[in-house]
Every structure is written in structure tokens, then in C-alpha cells.
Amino acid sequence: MLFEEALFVTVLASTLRGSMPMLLAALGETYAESAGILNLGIEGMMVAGAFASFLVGLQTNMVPLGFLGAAIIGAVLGGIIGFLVIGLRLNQIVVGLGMTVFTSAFCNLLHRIIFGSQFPMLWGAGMTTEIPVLSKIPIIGQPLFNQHWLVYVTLALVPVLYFLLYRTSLGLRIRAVGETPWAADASGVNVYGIRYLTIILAGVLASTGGAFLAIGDLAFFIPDMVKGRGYIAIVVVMLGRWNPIKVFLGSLLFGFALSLTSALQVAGLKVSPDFILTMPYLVVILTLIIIAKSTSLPAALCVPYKRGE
């Protein structure tokens, strides 16, 4: 019985922590896409957030400043994408992919310039915050209530972002801009302002998700550590149909796929590590096959807007 408990605890804890980077990125992407912007730069934003948080944390020896640095970088990158796709009305797909390629390569270059072939550790990163009483609940107490503080903040964000998007006038404006921007503009909604707001929010949350990966879950940075989580986050948004609560559930699904690595090790099964690493991506492919025909995208997604046209 003790073995089954250990396996369950390992899977539960790994699922929750493994889903956090994707969940943060997906929540921001939910708002961006709801306003009509497909942010394919999300992967690069996560890489930039991971690198910036690690570098700032390492230089200042203050982990919280690392998260702040990541959020600032995310806001800047979101603003740049906003200027290109909203202000200049450039193709969103080209801009997003270009942002990912550039930021990933640039962070890799900076890492080599600053650290060479070394991979230093940020001591103090990845620390957990135990919630009294709740953490003492048998079996589920430790995996659920002895987590990094950002896990609790992210979980609290899910209902807040759902309420804002579906129960407030701001959320109504965001969804209107993503469906019929010309009608929203005619009714007095600032289409450009709404889109800038959502893409900057997407940048902040995506970069914070990358920061969690580097200094929340781990304590180091390597150039390829994001491993497609940004693109998985876009699938999670589609799976969750632009609903933050359903996006949360979708993130848990992919977090569970990632947790299989730890689970199979605990179980002692001799499975190829390469096969285990492909599990999340197999889930992505299967999910796309299942939901592709039934997904209805926001009508103005990827459609540039110019008043009067």
C-alpha cells in the first residue's frame, strides 16, 4: 500500500508543478486570442522569461526579483508584438514565429557569452511554501499544499481571470473585439487599446511561466528547457475553448503527461526515456485530432483591424 501511495503522491505533485508553466502561458494566450491576436511568440516569451529570471536572480541573489525581471521582459516583448501586429498590421503568424526564433537564439547567445560552457545553479530557487494544517492531510496534503508560492497564485488566478472575461464589461469588450472589432469600435470600445492590453498580459504571463520553470520548479537555465511548452499552451487554449477554467483542466492533462517520467521511475518500469519524453507531444497530436473539427475560433482571430475598413 505504501508503494501505491508514494506513486500517487509523486504523480499528483509532478502534475501540478509540471502544468504551471503551460497554465500561466495558456491563461495569457486565452485573453490574447479572445481579443483576436494569435501569439505564436509565446514559446520565445517563455524562453526569455526563463533566462531573464535566472540571470536577475543570480546577479542579485534575490529570487523574487527574478520573477519581476521576467514579468518586465514579458511586458516589453508583448508590447513589441502589439506594435507590429496592431500598429503596423503585420501578419501575426510571421511576427510570432519571428519573435520565438529571435528570442530563443538571442537568449542562447547571451547564455554562452555570460556563462560559457558552465551551467550555474541559483541557490534558494525552487523553495516550497507549506500551508499549515492543510499540508498535514493524509496522502494529498504534501503534494497539494506544500508547493511553490507561484502555484497558489496561479491557481487563484484561474477563477479571477474567468470572472473578468465572462462576468465583467471588460471581458465583454475583449470578446467583442475578438469577434466583431468593427461593431465594438462603433459602440465606443477602444479596439487597439484592448488588443494591446491583452497581448501585454499574454507576454507577462508567458514569461512568468518560463520563470517558474527556471527558478520556481528548477534552479538553473539551459537554452532548450522550454521544449515546446509554449506551443502546447496554444493547444490547451483551443482545448479549453478560451475558458480559463477549462484551460486549467487542459493544462493538468498535459502536466499529467509530463509527470509520467517521475511516475514510471518510481514504479521501476524499464521504459525508454526517449519514449517517455514524447508522451506530452503525443497527447498534443491526439488532442488536435479530437478537437480540430469541433473548435470554433474567434471570428477576428489573426485579422488585422483598421478603423474605417
The other form holds:
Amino acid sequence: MLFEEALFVTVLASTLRGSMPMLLAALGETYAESAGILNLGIEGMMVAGAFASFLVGLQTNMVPLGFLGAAIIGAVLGGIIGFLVIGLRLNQIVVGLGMTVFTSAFCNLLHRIIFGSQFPMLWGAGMTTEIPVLSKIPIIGQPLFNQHWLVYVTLALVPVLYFLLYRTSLGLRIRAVGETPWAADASGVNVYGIRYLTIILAGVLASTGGAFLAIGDLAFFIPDMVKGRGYIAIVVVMLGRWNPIKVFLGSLLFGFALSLTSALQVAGLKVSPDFILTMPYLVVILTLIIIAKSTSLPAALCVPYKRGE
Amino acid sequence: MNNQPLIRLKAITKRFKGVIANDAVDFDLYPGEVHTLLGENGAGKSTLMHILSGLVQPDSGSIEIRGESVNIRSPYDSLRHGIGMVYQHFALVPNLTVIENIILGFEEGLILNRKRTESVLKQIFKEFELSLPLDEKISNLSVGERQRVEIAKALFHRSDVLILDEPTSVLTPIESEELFNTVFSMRRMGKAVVFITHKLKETIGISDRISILKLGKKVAEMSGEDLRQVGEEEGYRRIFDVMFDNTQLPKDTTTIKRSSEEMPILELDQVVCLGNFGEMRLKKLSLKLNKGEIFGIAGVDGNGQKELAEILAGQRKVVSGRLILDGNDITHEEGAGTRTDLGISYITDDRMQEGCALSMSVAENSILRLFKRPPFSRRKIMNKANINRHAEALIREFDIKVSGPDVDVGTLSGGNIQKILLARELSLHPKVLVCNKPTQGLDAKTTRYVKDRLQQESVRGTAVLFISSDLDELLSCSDRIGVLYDGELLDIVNRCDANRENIGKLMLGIRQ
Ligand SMILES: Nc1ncnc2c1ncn2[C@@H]1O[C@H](COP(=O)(O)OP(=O)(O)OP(=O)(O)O)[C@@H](O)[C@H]1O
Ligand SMILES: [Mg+2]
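Coords for the form predicted together with the partner chain, given the form predicted on its own:
Everything in the complex follows now, all chains and molecules, and the chain you saw is the first one.
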């Protein structure tokens, strides 16, 4: 009984924590895709965010500055992708994959140059913030209300981003740009401006997600720590049909799969650990099979826009 | 009339790769007038108006609004100057709702205020006698309704100038009348309307002034009042004179008499099919098409015409009943490619979405669905030289205004895109030709030419199913006319017995 309760608490807490990097990245991706940009650079942005946050945190010895550093790097990377696919109208898939391959390798290299083969810890990272009264609720109090501050911020972001996308003029413009850019342009909407805005937002959120992984959830950086979470975020966005609330639920599903992986290992189940580790990816494949038939992508996804063509 | 023009375009010139779309064009627009722009397909009408709406930047020339020189760098600028445009191929976002489309770009504040928008719209709808389902998605609307959304949008912007690019080529005659009423109320309010059309009758009917473009140059300006005074015939002649360089009005040549023996080639037997929302669209429809006849399908839009065309083209499932071609049951041989191979060609009424691949070249579009056949390909390898030769022949034959077969179809003028579609399907010499509004967007000369070609095809033995909502067009070239009403063929009338009254009544569902 006690064991079961402990397991439940652990799984709940780690589901929430584990889903955060994907959720942040997926929320940004929701905006970019809604405006017609498929950001395959998302994985690289997460790696860059994780590394930048760790490096900045370590250098300044101030964890919050690490998050700020990650956000800035994310904005810059988003801006670069934006320039390539919006300004130069290069192929989004090539640019995105190129960005991922490049930044991952570059962070790896930089890490090796700076730290050699050591993986130092960042002291003070990974601290949780207990919310007074609420965290005292039995059973769910601790897992839900004793989390990292970024978890609370991200959760608050979900309804805000939903509202912004579906109830405001900005959201309307974003959705129009992703669907029929020339019609949006003819209506006086700044198509390029909207697309830059969303890809930069996607960069900021993806890198912040990466930062959470390195200095929110943990307190160190390993070059391959993102492990496809960026790509999973893309699946989550399709699963959630560009709706931040559903994207949140989808992220929880994957967070749950991830946390079960560790819970099962802890519980000492007699299954090959390799198999357990593949669980989240199995979930990806299953969801893709289920949703593949019924997904209607934003019509102008991956299509560059130029007025008068 | 006011002597200060609302809009003055001076010496506007615009070149695209290989073509000069506008060549030093002057164009004035006064408050309270309807100024009609005429010209052949590809004459530069849409381009000139795109320059005014900010979608296209001119190479040279200047624009004055209310006497002040302005710089229109984007549609945003143009909209803020009170210019609204209804585009030839609607600028609407299909999966957003009517109300979302109307306010797009003109939302007030960050948070959408539905109540306020709705009350403003109600006012406008009342003023201009419009009506629209505000929460319906655009993709579920008919073309006529879509156009009303665009007009409502321009009115919502409080535009002083409304540009209508070929509004009537997609409208039924009744819808056109409604549109004219809206145009007249705008004129009464002192707004200015630019009207692009290929229909001379309505041109003379509603214009205050008429400008004619030819190969990018403005070649004439006429007064609508003058034309009305000299009478229709003389009015047409004057317009034709400048537009096509010949005084001869194209004559109706529909007097070819064919042998009247009946040789059914295509038979529909109790065909039932469903619409996009699972509703029944064809209700046990039976019909025999004879070799070498032109069978007109009349009816108010939305009574099953589209579905009828699509089941024949193999793009829609037959739920029950049979299709028999040349004695063979082809009900289950579906797919556009299969039907083309069987000898059924289809000219869709939706050239932009279904008819052509806009981002592909003219040459590629000229062989869509044919690319597997020799001489265009052998052993799965395409023969580019043969394809280009074929495309060039079609370009010449249909007088398509394009600089070469490699140009993307998307950059062509509306009428020229329509010609590509026609050229491709007609070049197949099919057994059965299904065409839905084949002449929409074509200038008068090309319309005549297409009708002649349909005649020739039928003389050659092709059975033509000619769907149109334009009664005059049907009466002038069909051997028999069937009237489609609510998914049923109400009656079939022979050409000699058909007239506007009896067909018109049937179209409204009134059986004699
Ligand atoms: N974006 C573009 N790129 C290249 N050529 C273009 C482009 N837009 C228009 N053109 C060319 O400019 C010419 C004029 O086109 P425009 O659309 O103005 O004709 P139009 O008078 O509106 O004809 P229609 O009656 O067929 O609609 C055509 O030859 C067309 O191919
Ligand atoms: Mg045009």
C-alpha cells in the first residue's frame, strides 16, 4: 500500500517534470506550424538551449541567467531559420535538419573543448519551489505543488497561448498566414512579420525546454541528453492538432511514458531495460499510426510565400 | 460629376518575365461611378487592379488618391486608403469562418470582440441587402456566397473604392442581378466601383465609363450612356471594334445539322451519390447520352451538377446504380486517370484547385494524366521534347498568352489558365466530354471558339455533357437540355421545344 502510493507520487511528479521540455518545445512549434513553418531545427534548438543554459549558469553562477541565456540563443536560432526559410525561401526541411545537425555537433564540440570528458554539476540548479498551502494537500500536494518554478510558468502558459491563438486578432492572423498566405497578405496582414514572430517564439520556447532539461530537471549537461524530445514535440503538435490545450495533454502522455520507463526500472521488473527505454518511442509510432489518417495540416505548411507569385 | 478623381493612375507600366502586362496605362476613377475594364484574356486587367490593391508593384508610373500622390507598397497601404478588392480567385481562408475572414486584417484591438463586429455587420448587411451565415466555414460556401463574403469584407473596411475582378463569371444570372443591386447602392452612396467582366451585355447595362485594354495598352475609353443610347447591337459592335480589331461580330454557327439517329454511348442507370456531408445529391438519376450530341444540363447551381460531373469523372463514388460506357459496366472503375483512359474527359469548373497544378509548367499541365502514354513517355521515361511540342501546339491553337511552355501556370491570367484546362481535355478527343461551365472567365472571342470546338467534337462523334447555369449559352448549343433539380432530372427538352420560359420554370422545380 505504502509502496503503491510512493510509486504513484513518483510517477505523477516525474510525468509532470518529464513532459516539460517537450511541452515547451511543442507550444512553440504549435505557433510556428500554425503560421506555416515546420521547424525541424527544434531538436537542435533544445540542445543549444540546454548547453547555453548550463554554460551561462556555470560561468555566472546564477541559474536564472542560464534560462535567460537559453532564451536568447533560441531567439537567435529562430531568427536564423526565419531568415533562411522566410527571407531566402529555402526548403524548410533541409534548413531545419541542417540546423539540428549543426547545433548538436557544435554544442558537442564546444563541450569537449571546454570540459574535456568531464561532466561537472551546476550547483543550485534543479531546485524546486514549494507552493505554501497547496503543497500540504495529502498525496497530490507534493508531486503537483513542489516543482521547479518553470513548471508553474509553463502550465500557466498553456491557457494563455490557447487564448492568444484562438481568441485574439494575432492568433487569427497566424492561422490565416499558415493556411492561405496570399489571402492574408491581401487582407493587409504582414505575412513575413507574423512568420518571423512565430519562428522566434518557437526558438525561445524550444531552447527554454532544453534549458529545463539541463538546469531545471537536472543540474548538468550531456551532449545527447535531448534524445529526440524535439521530434517527439513535433508529433505531439500534430496529435494535439495545433491546439495548446491538447498539445499539453499529448505532452503529458509522453511524459508519462518516460516516467514509467524509470519507474519500471526502479520497480525492478524483469524486462530488458533496453526494451523499457524504447517505450516512449513506441508510443510515438502508435500515435502516428492512429492519427496519420485524420490529420489535416495547415495548407501552407512548408510553402514559402512571395507576393505576386 | 465631380471633377476631382478619387483615384488617378498615371502611365502605369508593369513587365513580367517575357510579357508586358501594363504599358503606360492611364486610369481615372470618380466617386459615384461604375468604371468597367474590358479586354481579352491576358490583356492586363487584373494586373492593373493588383497594382492599385498593392499586390503588385509597378515598374513605373504614379498613383494619386484624391489629388495626392501616394505610394502603395502593400495591400495594407491600399486598404488604409479605402480601396477594397474582390479578387478573381477569392482571397479567403477556406478553413476560417465567414466572420473571421471578414475581420481579418481589420480587427480592432487584440481580443476579438464578436458582439461588436456582429452588430456592425448587421448594419452593413441591412444597408446593402446582403445575407451570410457568419459562423460557416468558407469551404462550405458556394462561390456566390464566397463572393458576398469578399464584398462584405470590403464594406466592413468602409472602402470608398470597390474593385470587382470578374465577379459575374462565377455567378448564376440571379446572383448577378443581386450583385448589380449592391453595386448600384454603392454608387448611390458616392462610392466608386471598378468592374472587370467579359460579358458585354452587363457592361453596357451597368457602366458609367468603360476602358478597354489590349495587350497591356489602354486603347479606348467610352461612355456607358452613349452606348446605351445607340442600342445594344451597335454598342457591341463598337466595343468589338477596338477589342478584337474587326467589326464582325462572331456569329452563332450552331446550325450544323447532325444525323438524329440515336446511338447511346453512355448510360446512367438509377445512379445515387452522396455529397460531402453524406447528404443525398443524386436521386436515382437515369440518363442516356448519344454519340455526337451535346446534352445540356440546366439548373440552379447546387442541384447536383457538380456531383453528376464528378461521378462521371471517377472522382466521386456511386452509391447505387450503374454507369455503362459503350456497353461495359464502368461503375467501379473509379479514379480520374482510369476514366480518362476509358475515354471520358472532364473539364472542371474549379480550374484553380482541381483543374491545374498551379506550380507546374504549362507543358506539364498540358499532359497531366497523359504522361504515361506515348509519345510523352516510353518505359517510364518522359520525353521532354515531345511534351513541349505538344504544349506549343496547344498554345498556338488556343491562343494562350504565355511566353513559353516552361512558364508556371500559376502566373497566367485567369482566362488563360482556363484555356490550358480546355486545351488539355479537348486534345484527347474523348468518347464522352463532361464540361462544367467551360467558358467561365473567357473573353467573348475565346468563348465563341470554345463553343465551336465543342460542336466540332460532337460532329466527330463525341458525346458532350455541357453543364452550365447560363441558360442562353445552353439554348444556343445543346441538342437536348435536361433540367437538374434537387438531384433529379426533372425533364428532358429537345432543342426545338426549349425556350427560356419552359426551361426557367423547370429550373425552379415547376413541372408542366
Ligand atoms: N505573377 C506573374 N508572373 C508572370 N506573369 C504574370 C504574372 N501575373 C500576370 N502575368 C502575365 O501578365 C499578363 C496579364 O495578366 P492579367 O492577369 O492582368 O490578365 P487579365 O486581363 O486579367 O486576363 P483574364 O481576363 O484572363 O483574367 C498575362 O500575360 C499574364 O501571363
Ligand atoms: Mg484577370
